[in-house]
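Below you'll find only one chain, the form predicted on its own, shown as C-alpha cells.
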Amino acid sequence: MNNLKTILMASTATILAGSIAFAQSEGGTELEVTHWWTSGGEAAAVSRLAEEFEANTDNTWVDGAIAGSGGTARPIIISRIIGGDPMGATQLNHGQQAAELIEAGLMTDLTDLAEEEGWRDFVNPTSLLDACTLDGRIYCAPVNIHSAQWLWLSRDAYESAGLDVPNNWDEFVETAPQLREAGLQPLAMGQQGWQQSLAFGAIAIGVAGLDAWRAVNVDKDTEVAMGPEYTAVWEAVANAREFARGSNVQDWNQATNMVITDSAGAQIMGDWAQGEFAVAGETAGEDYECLPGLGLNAVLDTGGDAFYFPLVEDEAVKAAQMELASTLMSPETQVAFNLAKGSLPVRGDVDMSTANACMQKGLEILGDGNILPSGDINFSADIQTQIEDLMAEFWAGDMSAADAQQRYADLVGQAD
C-alpha cells in the first residue's frame, strides 16, 4: 500500500472544508458526504443529489464539499478513511482508485442491495458496474457517464472574428489562427496537468484513430506509442499548446467561462462543462457548439462518478448508506442528476427527452454503442498521475514533441 502512504503525505498540507461528522438525529441520520463537486455548475448538480436523499428518507445529507479538483480531494478522502474518520460516502472516479481501499478492507460491501435491486439489469454499459466490482463483490455506486472527447465552442466568438463555427477539430485548427489575429484565445486551456492530459487523451483519439488509441491505452503497446500515429499526435498537441498560449487561468471552470464570455474559441473539457453553460443560461445549439469526439470520431469514454461507502460499526449509519446507495441508483435520482451535471445516467431505462442538444448527441453515441474505457479503469492513479505530471510539464515548456513522445511511451510500458 505504498501509494496511499504517499497519498497520505500529501494530504498534510491541504484542509477539509466543512467536515462534519455524521450523527444520529431525530428521525434518521446525518451522513456526511464529501466530493469535489464545488463550481457553479457542479453544485447545482449535487444539490439534486441531497434534495433526493432528504426527500425520501428520513435522513440528512452533510455536505462535505472539498475545494478544488479530485487530485486536491483524493488524498484528502483516502488519510481520513484509513486514518480511522470515515465519511458515510464519498464521491471517487469509477475505476482503480479505490481497490487498495477496499483490498484493505475498508470500504462496504454492496453486493447484497444491487442483487435485490437489479443493478446489473439496468446499469449500461455493464462496464460501469464491473469497474464497482472486486472478486465478485460491488463496492460502489455509479451516478453517472462523463465523457472527456468534447469540444467547446462558442458561436459569439466565431461570429465576431467573421468565421464560421468548425464542425470538427482540424477546421478549428484552421481557424485557431484568425482568432488570434481577432483579439481572441484560440483555445481556453487550464492550467492543471488533468486538464491538459485530457486534451491530450481527446487529441489522441480523433488523430490517431481508435485502433492506436486502444493498442496504447489498453494494451499498453509502447511500439505504437512511439510509432508514427503517436508522433501525430504529439506534434498536434504541440500546435494546441501553441492555440492555449495565453490561457492565463487555473482551474477548468474558469477556461469553460472564457468559451461562455466569447473571449476565447474554444475548449477541450468534458461534458460536465455543460453545467456551467446551464447555470450561464447559455443554450446548447444557439449560444455554444459542441462536438463529442473533436468532431472527428463519434465516441465517448464511459468515464465517470461513482459513490463509496466506507466501513463504519455503528448500525444507524450503515442503513443510511444503504439509503444513500438506493436512492443514487433510482429512476427519479439519475434523471434529476444528469441533467444538472451535463453528464449521461447509467440507468438505460430512464426517460432522457428533456436533454439538452449536446446531451441528446451523447446519448446517442451511447445508444450506438460507440464507447471506450476511461483512464481510471486503463491506467492505475499512480501511473495517471505521472503522465498529468508531464503533461503539465509539456504544456507550460517548450519540451520537443519528440522527447514528450518518449517519456510518455516509457509511462505506457510501466503501466500494469
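Because the structure is a prediction, the values reported are computed rather than measured. Residue numbers count along the first chain shown, from 1. What changes on going to the form predicted in complex with the partner chain:
- The hinge separating the two rigid parts that rotate between these two forms falls at I145, chosen from I268, I145, G206, Q334.
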Second form
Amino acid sequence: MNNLKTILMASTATILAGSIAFAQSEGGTELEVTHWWTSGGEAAAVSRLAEEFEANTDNTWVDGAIAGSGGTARPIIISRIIGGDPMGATQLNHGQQAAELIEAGLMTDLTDLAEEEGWRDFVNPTSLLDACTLDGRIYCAPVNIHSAQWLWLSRDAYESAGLDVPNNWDEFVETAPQLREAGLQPLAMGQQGWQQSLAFGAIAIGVAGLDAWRAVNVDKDTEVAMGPEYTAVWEAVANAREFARGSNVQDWNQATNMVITDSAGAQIMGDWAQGEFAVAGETAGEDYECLPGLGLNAVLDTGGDAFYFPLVEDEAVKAAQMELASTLMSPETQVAFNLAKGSLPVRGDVDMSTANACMQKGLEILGDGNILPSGDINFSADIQTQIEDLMAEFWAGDMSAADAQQRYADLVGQAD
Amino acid sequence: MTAIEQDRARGAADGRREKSTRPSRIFRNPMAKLASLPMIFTALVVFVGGTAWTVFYSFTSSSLLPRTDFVGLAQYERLWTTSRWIVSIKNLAIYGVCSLVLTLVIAFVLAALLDRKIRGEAVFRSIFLYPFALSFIVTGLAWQWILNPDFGLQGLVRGWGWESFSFDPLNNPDIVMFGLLIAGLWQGTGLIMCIMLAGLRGIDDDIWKAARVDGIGTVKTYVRVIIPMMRPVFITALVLIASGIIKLYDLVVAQTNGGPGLASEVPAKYVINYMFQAQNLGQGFAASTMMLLSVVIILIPWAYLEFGGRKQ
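Same protein, different state: after the form predicted on its own, show the form predicted in complex with the partner chain.
Below: every chain and molecule of the assembly, starting with the one above.
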C-alpha cells in the first residue's frame, strides 16, 4: 500500500515538474482573443494576425472565435467583461459600442503606447483614432476600414439582357425595368433590417449629396431630414423597393450569390461582398463591376473593426496586451491581414499594390480623403436598431415615402 | 393524592402528550423543509428578486449597464408608440389564440382516436410525440426548408404537375404567422396528446358502461361526460400551452427571424433585441414588464376562481 502511494506521488510530482518546465519554456503569456470572424475569408485573415503575433513576440494567441454575427457575439463579449471574466483582447466595431464599458473603467488605456509609436502620425483617416478616443485617451487599436457604399453589378446579367453595364445609380434606375422584362431580378436584397438600412444609407449619400447627409447624420438636423433633399432620397428608396420585389433571400451572401450567378443585376452591399466574389472565382472588371458611392459621389464611410483590451490585474497579461496592440498596428500585419480580409488598411503608408481593381478604387478614394464617419460612429446602437426596424417595415410593406420620412426624421431628432 | 390532584396530573400529562404529537407547524417535517430550502431561496431571489429588479430598472434610462437615472414612464410611452411592439403584440395574439384552440382540439381528437383501442397504438403515439424531441431551433429550420417555395412543399407539388399550386407563407407578410403556427403545432401537439391520453386512460370503464346502458352516443359521451371529468388534465395542458405561447422566441428566430419586414416579430424577440443588440436595457425591461403584466392579468382572475371559490 505504502509503495503504491509513493509511486503515485512520485509520478504526480514528475508530471507537475514537467508541466512547470513546459510553461517556463513557453516564456510568454497566453492571450485569449475573442472575435466573430468565422467565415472562410475572415478566418484566414484572423490566422494572419495570430501568425504575426506569435512570430514577433513570445506570447501565444488563444483563439476565441464566437460563431454568429456581431449581434450574437457582442452580448457574449460584453457580458464576459462586465461579469468579471475578461478576455485578453476582443474585436468590436469602433464607435459608440464600447463607450459605456470605457466610462465604467473596464478597458485598458492605450494612450502611452499610441504616443510612443506615433499612431496619430500614420493612421489615415485620423477619424478612426478619434472613434477610439474618449476624453483624450485612446482605448482601441483600429485594424481595418470597411465601407458600405458599394453597388455590385453582374456583367453577364446585363449582357444577357442586351444592356450596357450602368456607370452610376441613375443609369441603373433607367435600366432596371428592362432587366425585369428580360426575366431578371433588378436588385438583389436580403430581407434583413441592417441590409435595407445599409442600402438606404448608400442611396442617401448618392442622392442627397454630402452636405445634406452630414447635416442629418453628424449634426442630427431634423429640418434637413424633412427637407427636399431627403424627400428625394425616400422617393429613390421607394423606387429601389420596387426593383427589389421578388428578392426573397435573407442573408446578405445569398443576395450576393444572386449577382454572382447572374440571376440578379445588382446589389448594394459593403466591400466585404468582395470576398464572396473572390471565393466564387470571379474577377473584378471582367465578371462583375463595383461602383463605390453608387457611382454618384465617390465617397466611402470608414467603419471597421478595432481591438479593445479589457482591464486585467495580471502584469504579464498587461504586457502581452501592449505587444498585441503594437503588432496589430505594424505595417506587415496591416498588409497581410487586409489583403486576406478584403478591407482597407488603417495606415496610409503601406504598399497595397497587390490589391484587386475594386480595392484600388477604394484606396484611391481613401487617399483623396473623400471619407465619412460610419453609422456606428454617428448613431448609438439604440437609434440604429430603431432605424433598422423602420427599414424592415418600409421595405417589406407598402408604407408611403412621406410617412417613412417623417418617422426617420423623428428618430434623427431622438439621437444625441 | 386527592381526586383533584389526580385530575390535574392527568390533564398535564394529556397536555404534554398533545404538545409532543402536535408541535408548531413550522417544525413539522423538518427534513422536508430543509430539503426544499434551496428551491424556496431560488424562487425568492431569482424569480421574485429578479422580477422586482427588472421592474425597478424599467423606470430608468439604463442603456448598456443598469443605471439609477429615473425617467418615469418614458420607456413605456416609447414602447407603446413603437410600431414594432404593436405588431409583436398583434402577432402573439393571433398565434396564441390559434395555437391554444388548435392544439387542444387536435390533441384531444388524436388522443380520443388512440383511446379507441386501435391496433398499433404505440407506433402512432411515438410518431405523434416524436417532434417534441426536437428543439424549436431544429423545428424552425426544418420548416423553413419545407415551406421554401423552391425546394419544399410548393416545389414538390409543382413537380407532380400542378403548376399553378402556390403555398409560400414565409414570404407573405399576411400569412407568415400561420407558417410559424404550422411548425409550432407540429412540434407541440404530441405532448399535449399524451397528457390527454393519460387523462382518458384515467376514466373508469364503468362510466363508459353506464353511458352505453343509457344509450348515449360515443361523441356525446366524450363531450358531455368525459371532457368535464378531465378538467384537471385540461388545466395542465392549458398552462403548458400558454407558457409556450408567451415565451415564443426561438422558433421565430430560426424560421423567419421576424421577417418578412416586421411581419412575424414577437414580444420576446423585441425584449432580447433591445436589451442586447440595441444596448437599451431600460426599453427591454419595460417590454418584459409589460409581458409579465399581461400574464398576471390573465392569471389573477383564474387563480381567484380556482382557489378563491373552493374556500366558500
